[in-house]
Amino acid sequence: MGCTIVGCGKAAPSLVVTNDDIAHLVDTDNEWIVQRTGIRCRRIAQGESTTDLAVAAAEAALGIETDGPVGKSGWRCAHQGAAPLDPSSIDLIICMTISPDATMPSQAALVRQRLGATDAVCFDLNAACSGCVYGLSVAESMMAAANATRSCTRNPVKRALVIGAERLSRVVDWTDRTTCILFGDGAGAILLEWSDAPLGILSTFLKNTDDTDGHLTLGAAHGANPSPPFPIETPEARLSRAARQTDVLADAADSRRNASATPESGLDPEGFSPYIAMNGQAVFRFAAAAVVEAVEEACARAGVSVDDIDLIVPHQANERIIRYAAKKLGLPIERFQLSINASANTSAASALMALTDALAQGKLRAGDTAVMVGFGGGLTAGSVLFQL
């Protein structure tokens, strides 16, 4: 028994991003981003939301049928046959973003509304570029533990979705040469679920080190952490404080939407950056020792070699850094799937979409062994070694 890879999906905006547009914003060209990333072109929402992005590409693995705004493709696993999936038979869905519609109802809760998966359990996860493997791993836990008793203790759990979905766009500086050329937007989806087929996720591996030095940040304080809307009050004061609030907190509010961005910095007056920043060295030499430890511990943790394992579905960061890996690892690139030239970065939704190329490419078939690798903010790593 085990938790199995039924369905995978992705979806994309219908804006394609050329490095020759890019060159337009910043001081850059093709051949530039391309020899240090393997970048050509990305996908970039108009108009298109992270939850249509993420309700095209669950839907695409339910293998559903729809017109929207937004293009999908998928695979459906053989021994499902060629029906579409009832949402409703959906137990729970997983949202990995950092580019959320809202934070409040969770995005996962935004596609279940839209998907119309009315008996799914929703919530968000945020692991950055390692949501995938984050995202499977505590889908994989919640069903081995609520199939392993046959009492009631726990929801039930026969299938699960797990979506990556980003709108990066709203979150990069394109004004930045140094960050604007790496990402992308769009979604990726697996459905899984629970079988007596001895196929399915084998091992995890998940591990977080920590970024001491805001290597790879989002939001982060720069500075001073902001002071609460209104003073805080000692006991005595609370007598008087109903008589103050209403006006302190209209004073509170005038200052904040009048405040502006401080164009030198890209910071609010509270020292918080509304962009994605980056250190490109850092991270990238993190990044390359991830993907070969990550590879190596979710073998070891199976019991197979690297060797046996058909394919290695990375996090499409740079090219450089998967082409890294596979010499450490000692395998051909052609081991590993590359989608990046067609996608560039889309965060937590890149594996995933990576994996249904994969699939469609016919690089990946039923009894194949693969593992999906995931790095990024935090820091944080990880991987999931899985059989169709």
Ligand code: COA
Second form
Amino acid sequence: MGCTIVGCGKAAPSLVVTNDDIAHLVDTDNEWIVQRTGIRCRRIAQGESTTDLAVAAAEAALGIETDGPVGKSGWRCAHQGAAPLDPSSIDLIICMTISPDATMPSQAALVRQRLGATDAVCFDLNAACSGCVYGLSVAESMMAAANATRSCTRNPVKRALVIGAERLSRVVDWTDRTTCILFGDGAGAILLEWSDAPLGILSTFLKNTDDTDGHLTLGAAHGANPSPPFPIETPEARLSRAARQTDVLADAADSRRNASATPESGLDPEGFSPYIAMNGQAVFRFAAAAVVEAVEEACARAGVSVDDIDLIVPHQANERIIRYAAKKLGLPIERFQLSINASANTSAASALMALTDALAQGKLRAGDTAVMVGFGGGLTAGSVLFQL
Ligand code: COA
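Output the form predicted together with the ligand next; the form predicted on its own has already been displayed.
Okay, now the whole complex, with that chain kicking things off.
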């Protein structure tokens, strides 16, 4: 009995933005970007929302064909048959994103509504670029608990959709050449089913490390903590604080209305950076070590040798990170899925999109064993080992 992967899909906006296009915005060139990252182009949303991308990827995983501006492709395991799966049969939707269309309702709620997944419980999960492995791990845990003995004490979860969707172009500083070259928009989805087959997810590994120096941030507060402390107060003090708060809120509303984020500081009027900020070299060092550890740990937990893994599907942040990991693990680079050249870094979506590519390219077949790896802001890292 286990949690098997029975479908996956990816979606991307139609606009292709090349390195040469970006060289018109910032002081960079195609050769530098290709050599340092492996990226040749990325997809950028124009009118497409995160919901549009997420729904298209989910539909591809379910085998639902629709026409629309978002290009999509998918894979479904043979026993699913040709007919599309009814979204109302889905029990759980987890959406991983750092660029949702809204904070409330959740991205997952917007997807649920558009898909017509009327019986699904849904919520968002933020583990930055590790989202895919955290989402899969949480879904697998919920399914295992729901299908264990005394399952009547929990929501039933036989089918789950795990979706990573990002419109990062909205949170990228297009004047910063050290970050804007790296990111793209897109979505990936996996359909999980609880089944009697002894296949599916065989081990998971999650790990957090404090990002004490703020090496990778988005929307981070700079300066004083904006939350006021609330000590126990006398009624007079409470009244006076209420009056002060009303003033503060009125001032905040005024400054929002007159808002003009100062391009010099990159901060909005309340001191929050609306953009991804990164110390590239520090993140590179963290990521390179994290991929190696995550692959080794997932294999050790499943009792499988690293040599027996057919394909490693890592988060696509930089081809050099993947090549470093291959060397350290003593594996040929062909044993790693490389999709970064055409998609760039799509954060929580990237490994899910790369998995769909691997299946489309025939690099992964029924019965094969694979490890998905994530790493990113938090700092987060992790892996999921599964047999298809
Ligand atoms: N085009 C041209 N030159 C650039 C550039 C660009 N887009 N970005 C930086 N440079 C310059 C720097 O200013 C620096 O110039 P200097 O030597 O005159 O000071 C030089 O190139 C080298 O910069 P450096 O930061 O050392 O490059 P790097 O080899 O570390 O590559 C990254 C930069 C961002 C590609 C790399 O550090 C990286 O990929 N880090 C990890 C990022 C990541 O994975 N993030 C997401 C995690 S989920």
